[in-house]
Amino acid sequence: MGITRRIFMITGAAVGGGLLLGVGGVSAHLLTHNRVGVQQDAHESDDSTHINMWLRITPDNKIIVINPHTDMGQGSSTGLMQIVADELDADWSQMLVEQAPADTAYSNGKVFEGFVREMMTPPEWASTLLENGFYRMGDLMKMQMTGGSSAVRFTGWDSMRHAAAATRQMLIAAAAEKLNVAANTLTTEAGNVLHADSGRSLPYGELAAAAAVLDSPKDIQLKSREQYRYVGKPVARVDVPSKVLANEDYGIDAAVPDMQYAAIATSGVFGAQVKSIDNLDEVKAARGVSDVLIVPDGVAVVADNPWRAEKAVRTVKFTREPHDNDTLSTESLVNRQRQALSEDLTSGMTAGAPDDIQTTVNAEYLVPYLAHASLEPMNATVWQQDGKLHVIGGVQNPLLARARAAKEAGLDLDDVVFQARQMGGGFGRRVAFSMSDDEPLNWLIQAVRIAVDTGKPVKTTWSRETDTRSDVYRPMVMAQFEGALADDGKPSLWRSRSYGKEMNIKAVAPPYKIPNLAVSYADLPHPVPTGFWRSVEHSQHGYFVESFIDELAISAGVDPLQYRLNLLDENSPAAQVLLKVAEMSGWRSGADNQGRAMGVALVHSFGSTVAQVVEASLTPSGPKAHRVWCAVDCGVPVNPQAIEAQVQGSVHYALSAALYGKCDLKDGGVVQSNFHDYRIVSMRDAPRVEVELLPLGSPVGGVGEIGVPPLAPALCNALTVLDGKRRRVLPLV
């Protein structure tokens, strides 16, 4: 997620207002704020002590790990529990997760705090002030997000990692006072504070509740990863399991006493509602139809099972209100883009003097909107009782979604219980928030109005048709490059125009030496919702740049791998991922007698670097992808069995993007429905993924989103070394 000019100009009132006041005021708020105190407190009475900020310790000696992010099969909850048992020096067995519940004390303002640090580098002296006002923030905001690959490189390595560290002091301080010792005569392991000299040890568990009065140490000692035990090794994920066995509650598994079933037909006009329902006596008549009613954007029919809510929904007859986007499709909307671009722009990143330079290479590039496909469907389940109104459902950002429901219901966020389920995939769709001002959790909405209007527990589940045509979709962009070369064959040129606002001007700009660059966008909107995607704006950027920067060097006649190198720090890790790549693959230009070829294209996102090579060819059915080599630069590879798992996961969800993904418009709304027509890679078209870490000594990166970006631009490259042709217009099929 790229942090909008909305939130860091909010975040920024809040702690540079803060930083005004001086001692008082604001800042003396956030200076004071006791973040675990908040967190103990809204902690249910137990046995267990609350003894640092997501951590606590049982008397039995088990260390829980609060965990405030949810799960959509990420993996994440092994990670953070590797990097609290490594810092703690517990043994593995004594390491539990627990999910944070939806509480403004479990909102994580280091997601934000890590965005924003990565875009600035504060004085020393404001680091508290800094660190309490973004949590401050995530308060305020409800901010619970799981995303932006922000669990463990922000939550785990910034948070959790110290919060270990000092609980580890903390116990090791409250063991010295109890043997009458000096603190630096004692050592920890396995969950135990030992005394050589004497031979003697104290569990963490008989003393956390003493160590927890304590002050947290200013001076925290982390481990060095030469004392790593855990991280970095192949920890086996403590989530698989249970799903494997199918024990894993998800949203769609909810089931409560006299639950009854809401099937929803939208409008089928983004953004138009529906004025009335023409047949509704024919509808309610059907076998065991309860209740049929407008909502949100649609309307629901609510009955004893869900298949007969489903086949009721499709018989419904409605008259629409009239909207601005009843006669939208996808040629007047490319039409409008390109129009655009042809107008005054905004400048995001300038260098050198563009203007002096004339263009010799020019291209024009274009992603369609693609939806996020989750396997599960969209669902939540709503009931009132003993004067609460109760969800249930699998979110990215359960403290925002219960306060949604909240508004939704006109209830107080204390009136509202939300209880946080895995998810069968989210890829950023079932965020609380969205790059338009579109509500993105449309399905939680609706469920909560259909249970608040009938006054029944009803689930309401989107058929894969209603989740396809009313999605917040990936942005269709459009960009527009002009180059010119050196006489060495190096650009001297680079200028680029794209459509829609840049939350992210990294994603957009060239990783490579260029003298004179123009970045340039359209500040407008997108007529249709449009919401976080997996990897965001590099998804679109990363192939753009990346096939433009192969053009340029088909131009000046170099090797495209080696093209890039001649551009790059040597000694940088992009330089470093495109020799592990070009090593991993064999790489090779030209086509070999198998008709396969290869591409090769690199991308830094989300804090880590990836080079990627795909070895393709041409079939009479379309494109192929073979082999896929990923170089990967993640800093700390936290569980490197997780991340090899999440790069495959990406390339194979980048590849049916590449291959097969658009939602085309047609009189308002979306064309595609189901995976007949929006489709998937299937096991036989899935290339084998190799994966390769490299030891750099980069800062923590992210790696949910990052074998994304250069998995299109690569494959794209392959082909265009096969038949000459360069494509520039996705899908490929």
Second form
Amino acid sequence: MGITRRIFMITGAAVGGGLLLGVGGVSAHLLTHNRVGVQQDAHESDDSTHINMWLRITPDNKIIVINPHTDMGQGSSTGLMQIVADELDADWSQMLVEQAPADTAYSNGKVFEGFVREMMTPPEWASTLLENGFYRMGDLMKMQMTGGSSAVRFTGWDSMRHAAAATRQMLIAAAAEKLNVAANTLTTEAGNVLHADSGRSLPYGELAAAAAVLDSPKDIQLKSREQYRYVGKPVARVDVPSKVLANEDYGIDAAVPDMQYAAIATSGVFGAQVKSIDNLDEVKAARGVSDVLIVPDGVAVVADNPWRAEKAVRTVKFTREPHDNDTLSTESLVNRQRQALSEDLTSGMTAGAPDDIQTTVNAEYLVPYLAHASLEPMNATVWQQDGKLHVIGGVQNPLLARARAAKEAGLDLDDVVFQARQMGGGFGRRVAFSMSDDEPLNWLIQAVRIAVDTGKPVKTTWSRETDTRSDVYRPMVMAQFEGALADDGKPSLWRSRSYGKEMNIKAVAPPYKIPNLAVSYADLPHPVPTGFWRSVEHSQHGYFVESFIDELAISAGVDPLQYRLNLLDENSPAAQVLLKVAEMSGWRSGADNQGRAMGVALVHSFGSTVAQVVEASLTPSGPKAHRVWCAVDCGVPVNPQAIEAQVQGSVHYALSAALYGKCDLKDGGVVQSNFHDYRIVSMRDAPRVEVELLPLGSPVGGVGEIGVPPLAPALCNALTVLDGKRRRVLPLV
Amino acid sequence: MIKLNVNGVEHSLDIEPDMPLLWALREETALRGTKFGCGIGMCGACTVHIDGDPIRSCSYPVSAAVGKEINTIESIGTADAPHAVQRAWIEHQVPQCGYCQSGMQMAAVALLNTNPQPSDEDIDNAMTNLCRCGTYDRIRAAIKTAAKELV
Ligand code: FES
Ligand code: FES
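Moving from the form predicted alone, what structure would you give for the form predicted together with the partner chain?
Every component of the complex follows; first up is the chain already shown.
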């Protein structure tokens, strides 16, 4: 499905009955200037210029925001609509949102750009070049990703805000021409351009066609924070009612004519393929079973009901190709990591003269591989129709998923139609994009193979067991620390070594002022498939760093919260959130008379800063978190109630990992299989979580992941207060 | 033939007696609001009511449901006439991904039917469904709001 030129026509009815508004020009701020080239490359016949993919305005004055991210309930659709409504002076009742098609013309380089800029600061002269480059890259890499908490802060704040503001100015210019008055006599309100002197008003819908052919303004006027009517307000999320009424179709709910169902059994060893199916006739004899076939990483059974398929696939006996991973175990992997840390390491960050100082506090930490365990198991529905391959799936990167499906089927991108559906959780599992050789879309590849090889319309659904054992896991990481204290108790040295390539060394280094610092890592891969897991490297390194700083505080005999403050600039967001969380929690450093104690942690991630205090106790069945307080600096809080929900949800997600989460390796595969041995916190385990957002004037930060990293260290720090034991290995139960 | 009464409608289905109710509902009667999360009775995404009691349909054979009243999320409320639980769910903006929420609401409706003023402890005992997105704070608040409304 190529996007036809019609979509990009500047005049007339575009697909969907709206009008794409052009925002072009060569503004360093605008994301759109280089889309023209990209889109023209994608559609040779397209000679139109000023094009913007974010906004459409319909003749009946609806503003349609085109979201190049997939909303998994984090509220990005609503957040983007709020930003656009404010900059455009639109009324909320006019606002609609659509998911961007999985098309190259809607690739999103802004996400890339945001990440790279977060890790390095390019010189000013390189900025425009870079921006162009990122869009080219986004195009080439089929980047349409939702991940890294990027939707609102990069796509929304950096791009759509400017695009909407420019559009408003263009609508005014179009109105000025039409009414034959000066532009500065016009104002905008609730989706209309107003001419106060004559009392005339023109709805945007009537101006869009004329506005679309204008040059975008060089000087874009953005609203000030005082002028916002929607940004910063607790707006009800647009996706909530249909979810509550169960009217939402998830990938797993796909239904197409004559659909069959596939279930998968994994080979059991990462990377090992199945050589032969040894009881084919027996499996095929089961009711409803039509096909039994070898697929990448396992075998599939196709039947006329998902339960029949699953039941049958569990009876398949197969022979596996031998593989290097056959003997892989957690023990062998732990040893491998420890060995690696004693060998040559890559230096990530060095300051001062770390080698001169005698260390006094030493610690080794270890966190396991973790599955994402989104509640909807991975699934995809694939069929062939009218010469095209059709795919329905829930992914965090529809464009890349479409490209992978095409590659697997040996087709051109244009011969694959991809429908992105609602996802029952993502948490990074469905990002589709990988920093390693591992294939995060492994379920989609299987689904495509099955549909192509059988020639049938097939919905492939993983069982929970297959889902748990075929993930791209959060990496297991070992980290070793050495510290020394100066006479005033402050750290005089911090040295760390950790396993795994670190793209973002800022995530590994402490956020504190420490004169001598040496952060290094073993740049080595994992034999187990790895991927992005909510908050990525912050989830491990936040735990390490914030545990070790607590160890230093204790050895200095200083209150851990005060100790952190002593190492921060007084006015920094980090110090501010710490002070706030102390106030919220009524911070105290000892245990109370009910046997409860508090622990604190502070982590900066995805452009936001979070301090958490966990109040915990030790019960006969293990540690219990009773309450969690979170003080958050995420810059402008676009939708405070959605942010609160994200932080609360992150706390529970992280608590599951801290208490229970582990994927053990044995004989080359994962031992855990379902929620009985890969436990998730339930209502009973869930602490009450209070969230406050601080108005510190920081740039807009991400919110979907930032609540995860501080939880484990804050919990462990609290438990140490109770029994003096330092918990350096997760999970706790 | 297995005869099932689902949301007041009789279905006569050519299925095995040991087929879990979940798969009969989703694929044989096309009621897909009831979700699959684990298949072993752990997560509650598949919660439906049998004669008013919440059960986990992934682990409940259709043979056991014969002659009983089965109710799914589709029968609880509509956009025009949402159930008090659904109104509270919207007011508190409970769902994130939303995948667990039909099961959560079925569990909450069943709880409030038998215990109109549940304590926190009652909520902990009854709401054993799992939410991977971690919407527990708001589920608890929404149940309390719905309880007030139902008085
Ligand atoms: S799917 Fe039935 S309890 Fe999880
Ligand atoms: S809202 Fe996503 S699993 Fe509960």
